[in-house]
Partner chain sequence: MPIEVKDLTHVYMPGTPFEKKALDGVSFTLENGEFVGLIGHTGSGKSTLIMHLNGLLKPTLGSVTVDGLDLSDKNVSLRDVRKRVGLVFQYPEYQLFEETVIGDVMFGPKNLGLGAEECRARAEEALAQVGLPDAALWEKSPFELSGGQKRRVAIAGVLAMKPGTLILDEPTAGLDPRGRDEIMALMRAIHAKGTTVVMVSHSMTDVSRLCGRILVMNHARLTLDGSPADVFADAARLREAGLDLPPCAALAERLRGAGFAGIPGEAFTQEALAPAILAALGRGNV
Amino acid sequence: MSIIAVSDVSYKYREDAGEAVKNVSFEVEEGEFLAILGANGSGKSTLAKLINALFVPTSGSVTVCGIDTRDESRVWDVRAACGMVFQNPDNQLVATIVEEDVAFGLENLGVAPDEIRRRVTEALDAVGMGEFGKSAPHMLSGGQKQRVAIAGVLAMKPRVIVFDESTAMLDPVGRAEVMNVVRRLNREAGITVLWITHFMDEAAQADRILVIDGGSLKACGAPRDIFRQTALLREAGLDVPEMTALAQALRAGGLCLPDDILTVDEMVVELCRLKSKT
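Model, the form predicted on its own [one chain]:
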């Protein structure tokens, strides 16, 4: 059974407005790393809030861990199972000490103090911030703040985490820090990840990509399959990863390269292969 099922979902912000999400359907398997890719205003963040039960579909249904998000009596069960990390970490940090911030949600749930201490320690260690427990959040870098925000969600022990453009406000170093943490949590802890982004290189690291444009689902598939569809991506206001674009340019110039290169390492391997033949 899928851990998330989105079935023919549409959503309007107002009755007299157009649909921000239009008849979208897909499923997510437990342990999957799914990237949702779209330009600004495409509807991908609206979709994130529908999955986390912050919004309820105008039509259709969203099921998370077997719970229908339209069931008002189960909203907190949905959010306990499906955590969410937003774009700006400053909006999620509420305490003056890192470990207190991570403990905040657990305290609100009435978790026992000994259990809170254990979970906070585990969560901070999991995101590589164990030595910063006594630090002030405002003294941290952007990437460190976002890792603390992730720790706060992790401490709740969710099965799913939705990252809504969680690296958009970070510099390249901070982006890499957060992405490395998320990939490790997915691989080693089995946490299902929904990674919402407009960065092609981040989406390329996912198991599967959904492309959203104008509120509609335009494509779904493995990264190599999606990034071959250059025309579709450009129509959606998107690009391809830098190495994919370079490979396409070199192919147009006559080099015999695959059309699905995604990373620098893959490009190096292919160029070395070509050189060995000369």
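Keep in mind that this is a model prediction, so the values were computed, not measured. Positions refer to the first chain, counted from 1. Rigid core: the largest C-alpha set superposing within 1.5 Å between the two forms. First, how it differs from the form predicted in complex with the partner chain.
When the structures are compared between these two forms, the hinge, where C-alphas stop matching one rigid part best and start matching the other, is found at 239 among 141, 239, 191, 52. 12 degrees is the angle through which the smaller rigid part turns against the larger between these two forms, based on C-alpha superpositions.
Other form of same protein, the form predicted in complex with the partner chain, not the form predicted on its own:
One chain, no partners, no other molecules: that is all that follows.
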């Protein structure tokens, strides 16, 4: 059974407003790394909040770990099973000391003090922040703060973590730090990841990509299949990976290249192959 099932979901912020999310359906398998790609205002953040039961669908249904998010009595079960990391690292840390912040969610769940202590240490180690337990959040870099936020979610032992543009405000170093931690959690701890972003290079690392535009699902597939649909990506206000665009220009110039080249390495291999033929 899939861990998340979104079925024909629509959402309106107000009765008289347009739909921020329109008839969206998809499923996520346990252990999957799914990227949701969309421009600002495409509805991707709304979708994230629907999965965490912060919003309840106007119509349709969202099921997380078998729990319907409309079931008000089980809202806290949904949130414990499906953690969320937000965009601004400053606005999601509650406590003045890192380890206290990581403990926050567990304290809310009523976990016993000794167990909290154990899980906090474990979670901080898992994100490589073990030595920062006693630090103050405002002394950390953006990437470090985001890793603390991840530890705070991780300590609650969720099966799914939704990242809502969690790297958008970070510098390249911070982005890489966070991306590495998340990929490791996905591979090694088997945590299902929903990665919401407008960065191509990040989405390229996912197992599968959903493209969302104007609140609707426009495409769904493996990164290679998505990126070769350059017209669709441009239409959705997204970037086309540079090497894919270059490959297209070269194909237009008469070169015989595959249409799903993503990286510089692949391009070098292909071009060298062509060169050896001439």
